[in-house]
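Taking the form predicted on its own, here's one chain by itself in structure tokens.
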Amino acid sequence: MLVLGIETTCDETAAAIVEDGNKILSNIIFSQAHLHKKFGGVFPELASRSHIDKILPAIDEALKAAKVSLDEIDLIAVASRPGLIGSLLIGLNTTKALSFALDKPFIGINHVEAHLYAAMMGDDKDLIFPSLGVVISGGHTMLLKILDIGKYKIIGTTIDDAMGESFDKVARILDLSYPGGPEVEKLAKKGDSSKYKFKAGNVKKNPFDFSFSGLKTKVLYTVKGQKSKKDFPTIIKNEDKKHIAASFQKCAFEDLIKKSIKAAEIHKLKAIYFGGGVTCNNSLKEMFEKQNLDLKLFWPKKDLSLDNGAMIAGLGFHKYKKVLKSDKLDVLAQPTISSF
């Protein structure tokens, strides 16, 4: 089965060819972050336009890589949730508009469930359930149990700042470029991170929650003085950006680390599937690797890691197995997810 993949949950406009929800036979991302860049952020009207011009030619482009044409496509798979509406609304519209012009069968995928099945993709390799699901990406913080794909069961989430998102925030206190979790793992190589004392924060009503907006609030806190805003004067030397840089990015990860471990025992899981831009993080790879689990560690191919529509191609296939009838024209997008 061939299934074209259709991705604009946030900024990139991504479309993709994957045979039998494994065989990658074409990813092509186009990227907003120079769009974006001098706002410090996704600016989310700027993403919908962007999405409206790039969502045809990335499809062209997809095809083309891939060599097959629209009508050699079995399935159409889009992410419709969740997303920022009106990115949400351009790709969604455009594959019902496919569908209904081909006579193709369409599905509406879970983005966040969709980057945990991209650490499933690219390799011939056995699945391991039950295991755990950590999503880290800039609009979710979440650890999951996963029984098989489409099974999970929420163990823990975030009850503000996702940790993508709080490291743009720091990235932006710190007089860093868009997007800032590169750039704060950059500077972080070349600071001691151990030489401010920062804590997570912790949730009584759930262990396995997440809080960062405490952590990012004593960052700023750090840089700009006690009280301070976003837009106040640096108080530091720039020489101590970089020790920051590293002890905020130890501490977010090591509170990460703590909650996936204890989650993993606790549930009596097998192994750790990851997802989400923050994979790409080396340090948070090193810093799992230095444990010495008796878990296997899967963590997404870089190119699978950002938004992407390889992934919802692939997650599209199993989910239209198990019911093998297209979604209505009249589905609608879903900004926010409560459930799985």
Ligand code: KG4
Given for the second form:
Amino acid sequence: MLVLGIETTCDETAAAIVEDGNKILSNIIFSQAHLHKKFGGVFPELASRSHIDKILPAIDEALKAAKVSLDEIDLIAVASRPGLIGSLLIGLNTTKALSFALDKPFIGINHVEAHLYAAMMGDDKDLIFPSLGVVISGGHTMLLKILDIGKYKIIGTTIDDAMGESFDKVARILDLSYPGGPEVEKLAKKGDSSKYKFKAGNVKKNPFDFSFSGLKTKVLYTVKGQKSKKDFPTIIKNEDKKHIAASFQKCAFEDLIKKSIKAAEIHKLKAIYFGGGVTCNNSLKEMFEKQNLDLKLFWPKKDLSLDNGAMIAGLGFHKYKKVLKSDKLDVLAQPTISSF
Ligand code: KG4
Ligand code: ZN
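Since the one above is the form predicted on its own, can you give the form predicted together with the named molecule too?
And the full complex, kicking off with our chain again.
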């Protein structure tokens, strides 16, 4: 089954062709990061306008690279939730138009679930369940029990900033450019992570929930002074920034690792599947690997960590196989999700 996957939830316009949920024939990603750099974060209106310009070229390139024609596509899978509403609408409406014109089925996919599926691509035959899902993206931080593809129980989530979001905010405080995650990682490599004592939040109601907003504020006050705001002048020396980046990164990751290990232990889980943009971070991978856990760790392969159409097409195959019917043309884009 050939699936065209379409992704426009945030600031990547992406299209991919995937065969039977697993074999990636093409994976085209147009990043808009350069457009949003001067705003220090995603400018939603600019994002949707750029999606309009890029969506058809992305689909054309994906078809061309996979050497397949639109007629040969069996299903269109589109990320329909969660995300920026204007951005979501471009992908979803393009999908509806294609589905209607070509008389082909389409299916709306949960972008966060697709991030988890990304780590399963390529290893479909050897999937291990029940396992722990760790989603660390710009918009979400979640621990989930994965019982099967499509069957999850949320163990913990963030009560304020997502992990990627906290990297982006700390990057701004340190005068680094957007997207902040890779910049913080780069700077942190040169720093001493024991120079500053930071602490991630503990959430009383649920010990597996996350809170990174206090940590970010502590970084802000360290860099710009007590009770400062983000546009205040920096009061520390330039060379201290690398130590702050390293200390922040270590603190956020230690919190994630501690909670992940505990969740896997308590729920007797046999593997960890990681998803979302923060999985690009090599220090995180090294810190996890150093734990020598009795758990198999599955990281998304190159080009599947950040937003992409392949993970949408791949998951779309599995979802469609269960229902064997197209979504209706009046299905809505959903900016937020309350459950899986
Ligand atoms: O999954 P993703 O592409 O988009 C969302 O679904 O949100 O993740 C983007 C996030 C951004 O916050 C970015 O700063 C973060 O992933 N990120 C990183 C790294 N590369 C990207 N965070 C830490 N270290 C990195 N190397
Ligand atoms: Zn994403």
